[in-house]
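A single chain comes next, written as structure tokens; it is the form predicted alone.
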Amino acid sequence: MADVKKLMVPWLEGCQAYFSEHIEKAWEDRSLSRMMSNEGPMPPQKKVLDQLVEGAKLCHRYPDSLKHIKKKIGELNSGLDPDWVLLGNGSTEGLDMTMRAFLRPGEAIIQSNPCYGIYSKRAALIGADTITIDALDGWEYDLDSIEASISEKVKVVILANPNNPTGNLTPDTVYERLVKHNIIVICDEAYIEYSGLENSKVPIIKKNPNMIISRTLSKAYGLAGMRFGYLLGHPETIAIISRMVMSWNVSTISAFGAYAALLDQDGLREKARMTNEGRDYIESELSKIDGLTVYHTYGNYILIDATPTGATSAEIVNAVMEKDGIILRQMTPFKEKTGLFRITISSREENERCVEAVKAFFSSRS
């Protein structure tokens, strides 16, 4: 019998398939409030649902190259031409294709800590290493240390705007300095719509072919389960990454739904408005608890540090789940901060329940 493990490429040793325990738990018990995965709380607008149905009627046909969607995305982003756009099965596929196009086994990416955990996982699957640079105490990127870590081995630097889980926007100067190096610079803008596209780094990619922006419809558009994302970049760069595209990687259903969502900018703005209203409420209420630091966010999530209270993130998250049926996100300790947890902004009702649950937890400790 063949030993398939010996046939496996060696850099897969130690890699595991992606698995989200809290999402599994939420699907197993749908009565739980999902305030942990940065999903949108509202179902798709009727315009989108109608087009998802229309797409389903045509599932016996392969989709085309979806130039009409690329054109619309370009229009929404300072009038970029369609050849500046690459579509994917969520922004994660776009990030994966970019890494596969520019990374070899033994080379490296640089990321900042804390950040989205998928970056290093996708690099590892190519056999590439990850260099992680801790953020500064105010969650700003430590740009000096990042630049000092760039070597011949480093081919990609990836920094988000705004960052997850910290919620802070990134100044233009960060990317303007990085693009001067002979590397690929990825700007992950999964949450940019909450603060507005005026905070996007599109003007920088227009001048720098070695910079790419990744986006998704999973967050502000509220279509996480539909799986649709895209990259923005110089046509020459997009053409290189396009060589990695799997045939028909965007389904007919997703294409119909995505186009309808992109056309409905009023619906997007309303979802962003409701989320930002919920953000302001949660930030205001939880800031009243002694010992909590509530970090202002430009995403649909709020990072909170309870370290001064003596409570750990595990204690908080487990208590709120067991007593109130609300799933929050436990964060890995950062430096001396052992009480970090993250709340996904949800509906008004769930936001209010969550605030009361967190208040009750800390009241019980006083």
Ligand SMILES: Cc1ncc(COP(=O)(O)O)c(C=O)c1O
The other form holds:
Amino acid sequence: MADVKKLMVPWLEGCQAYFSEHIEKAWEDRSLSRMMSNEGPMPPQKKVLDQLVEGAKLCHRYPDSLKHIKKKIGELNSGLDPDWVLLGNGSTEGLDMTMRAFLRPGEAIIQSNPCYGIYSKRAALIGADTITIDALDGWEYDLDSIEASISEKVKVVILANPNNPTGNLTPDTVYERLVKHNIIVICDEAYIEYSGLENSKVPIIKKNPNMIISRTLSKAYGLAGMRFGYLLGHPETIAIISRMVMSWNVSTISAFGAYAALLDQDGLREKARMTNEGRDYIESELSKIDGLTVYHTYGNYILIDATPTGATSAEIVNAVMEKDGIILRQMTPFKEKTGLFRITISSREENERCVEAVKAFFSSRS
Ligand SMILES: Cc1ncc(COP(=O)(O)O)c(C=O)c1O
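Given the form predicted alone above, what does the protein look like in the form predicted in complex with the named molecule?
Now the full complex is given, and it begins with the chain already shown.
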């Protein structure tokens, strides 16, 4: 019998299949409030649903290269041509394809801590290392340390705008400095639509073929389960990454839904407006609690530090889950901050219940 384990590429040794306990839990009991994964709270709008059904009716057919969708995305991004756009099964696939196109085993990416957890996981699957640089006190990227860590081995630097979980936007100068190095710079803009595309780094990719922007319909468009994302970059760079694309990576259903969602910019603005309203409400209510620092966000999630209250991240998240059926996100301690947790902004009703639950937790301790 063949020894399958011995046939495996060695760098898979330390890797695990993706599994999210809280997502499993939320699907098992749909009465729970999902305020942990930065999803949109509303089901797809009718215009999108109708097109998802149209796509489903054509599921006996393979999709084409979806040029009409690339054209629409280009139009929405200061008139980029379709060859500046690459489509993916969520933006995670776009990030993954970019890494696989540019990294060899033994090379490395640089990320900032805290950040989206999948970057280093995808790098590890290629056999690449991750160099992690802690953010500065106000959660700004520590650009000096990042630049000092760039060596022959480093091929990719990934920094989000705005960053998850910290919520802050990234100044242009960060990317402008990084693109001067002989590396690929990825700017993850999964949440950019909440603050508006005027905060996007598209003007920088126009001048720098070594920078890629990733986007998704999972967040402000509210279509996480549909799995649709895209990359923006110089046609030469996009053409390289395109070699990695799995044939028909975007399903017929997803293509129909995505096109309808991209056409419905009023629907997108309304969803973003509701989320930003919820953000203002949660930020202002939770700031009233003694000992809590509520970090202002440009995304659909709010990072909170409760360390001075003595409560740990796990205590808060477990209590709110057990007592109120609301799933929040526990965060790994950052330096001396052991009370970090993250709330995904949801519907008005869920936001209000969450605020009450968090207030009740802290008042029961005082
Ligand atoms: C910063 C960031 N990038 C990308 C993603 C993943 O998006 P997608 O659903 O498009 O794969 C997430 C999801 O939480 C995220 O927080």
